[in-house]
Amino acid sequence: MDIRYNCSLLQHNTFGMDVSCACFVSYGSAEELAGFFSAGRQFSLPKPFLHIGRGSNLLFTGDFPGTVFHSDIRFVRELPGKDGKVRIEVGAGTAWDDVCGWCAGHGLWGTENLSGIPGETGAAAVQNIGAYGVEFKDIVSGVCCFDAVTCSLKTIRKDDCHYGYRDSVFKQSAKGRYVVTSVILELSPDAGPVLDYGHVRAAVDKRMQEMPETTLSPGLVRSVILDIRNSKLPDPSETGNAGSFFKNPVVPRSSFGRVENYARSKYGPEYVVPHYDAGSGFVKIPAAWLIEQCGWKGYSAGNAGVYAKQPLVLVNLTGKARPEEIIALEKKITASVLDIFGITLIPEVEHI
């Protein structure tokens, strides 16, 4: 275990918040973490405890007074398959996009639409990451964890993870109890592309027309997804951000009517508001569309701003933004969307 005190977290959050923690602990295996807790060594560390990945979905609101734990468990290995599926186990500290690249390189379908999402694999299991019609829950079989209550290692079945939209048991009833050490993914060697989300199919078709000898493969879809993401999302290594800052709101159809009336009065009676059927009389509306309608796209104030190509992303424009600047901008955006559309935006980014 590597234990450091009064440690900067600047390199451990993609927003680039220049904050620190009282103590930082990194570990290289599940057994090492379990042994540390079983020996009671955690009792000497500052409280509270926080387990993070790359910090790609976090906004530190100030210095953290306790101990931050980080996994350096990095591996990808194949497990015995079943029912024609290929199963792999991935260490929690493995960069998620590296996993997507590994799967594409081995001709395995399942992760390609999730390519380019920053962060580590353990956080993907907690957050139930999703993009372009695919969510983590669609490919996970089990999540291997350290149980901080019993100081034991266990595997939690997919069904017991209670996955929802950017949600899981690890963010709800079991928050703070389980530490993800690895995940088990179930992938397919047979073609199973998910292309009917947004402009993915059109982009894939265009790529195949430009390269007529190319066959549809996980690698090709991954390449297209990366191009789409790079065209509209900032690289955290260049511009601090935590990706999509807000969740796409799911509202009753009655509330959607207010949105439609606003849009048609502005753009004409034939205008169609982008939306997706969420079932049971509910509709999912892209938060980016709502934010753009309120005039925030490309907005800047001091060191904080809204990304010019994607209004769903708040950015640390200068690299010197303070947490309170990001929070102030978040509150202004939320207030304006509520005022115009009657919809309350919920942050996807966790505030610490």
Ligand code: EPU
The other form holds:
Amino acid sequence: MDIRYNCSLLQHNTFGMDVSCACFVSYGSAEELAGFFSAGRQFSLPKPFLHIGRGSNLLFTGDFPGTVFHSDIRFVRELPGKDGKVRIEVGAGTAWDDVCGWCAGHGLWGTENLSGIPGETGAAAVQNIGAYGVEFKDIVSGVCCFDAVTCSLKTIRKDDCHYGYRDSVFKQSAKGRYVVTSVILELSPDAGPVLDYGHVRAAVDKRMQEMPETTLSPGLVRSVILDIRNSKLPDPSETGNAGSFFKNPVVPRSSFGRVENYARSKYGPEYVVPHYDAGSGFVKIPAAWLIEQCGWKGYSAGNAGVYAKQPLVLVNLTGKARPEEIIALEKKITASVLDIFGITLIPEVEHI
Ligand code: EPU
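Based on the form predicted alone presented above, generate the structure block for the form predicted in complex with the named molecule.
Expanding to the full complex; the earlier chain stays at the top.
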């Protein structure tokens, strides 16, 4: 275990918050982590404990008084296949996009729509990352963890992960108990593109027309998805951000009626508010649309801002934003969406 005290967290959060932690611990294998806890060595470390990946979905609200753990477990290995599927195990500290690149390079379908999502594989399993019609839950079969309660290593089956929209057992009842050490993915060598989200199919068709010699492959879809993302989302290595700051709200149809009334009075009776059926009388509304309607798109206040191409993303405009500036902006946006639409936006980014 590598243990360091009074460490900067600047390189460990994509928002670029210049904060520190009392202690930072990194480890290279599940066995090393289990051995450390079994020997009771954690008792000498400052509390509380926090396990992070690349820090791409969190906002440090100030210096962290405890110990931050980080996995350096990085590998991709093939396991024996099952039912025509190719199974791979991926270490929690492996950059997620490297996994997508590996799969595309091996002609395997499953991860391509999740290409370009910043962060590491362990966090992908906790957060149930999703993009362009695919979620992590669609390709995972098991999550290997260290159980801090029993001090043992175990594999949790997908069904027991209770995956939901950006949600899992690791964020709910088992929060703080399990540390993801690796994940097992099931991928397919047979063509299985998911192209029905937004303009993905049109973009893939266009690419194939431009390059008639190309065949539909995971690599082609990956490349189109990366282009779409790059055109809409800020690169955290250039502009600090943590992806979507808010979740897309799921509201009862009655609440949606208020949104429709607002839009029709503003844009005319034919206007259709973007929304998706969420079942059982509920609809999901893009938070980006709600935020844009409230006039925040491209807004800036000091070092913090709302990304001009995708208002769901708050950005550290100058690289010098303090947590308070981001939080002040978050509060203003939340208050105005509540005021105009009666909808409470819930942050997707975890506040630490
Ligand atoms: N929209 C606007 N104005 C904008 C941008 C978007 O009104 O400036 C509306 C449009 O109606 C558009 C809709 O929002 O059709 C949806 O936009 P987009 O497809 O960009 O997706 P999103 O709902 O804003 C979600 C995820 C993203 C993921 C994309 C693509 C959440 C919270 N966010 O965003 O995930 O990349 O879909 O699948 O579910 C992340 O989690 O960090 C993230 C970036």
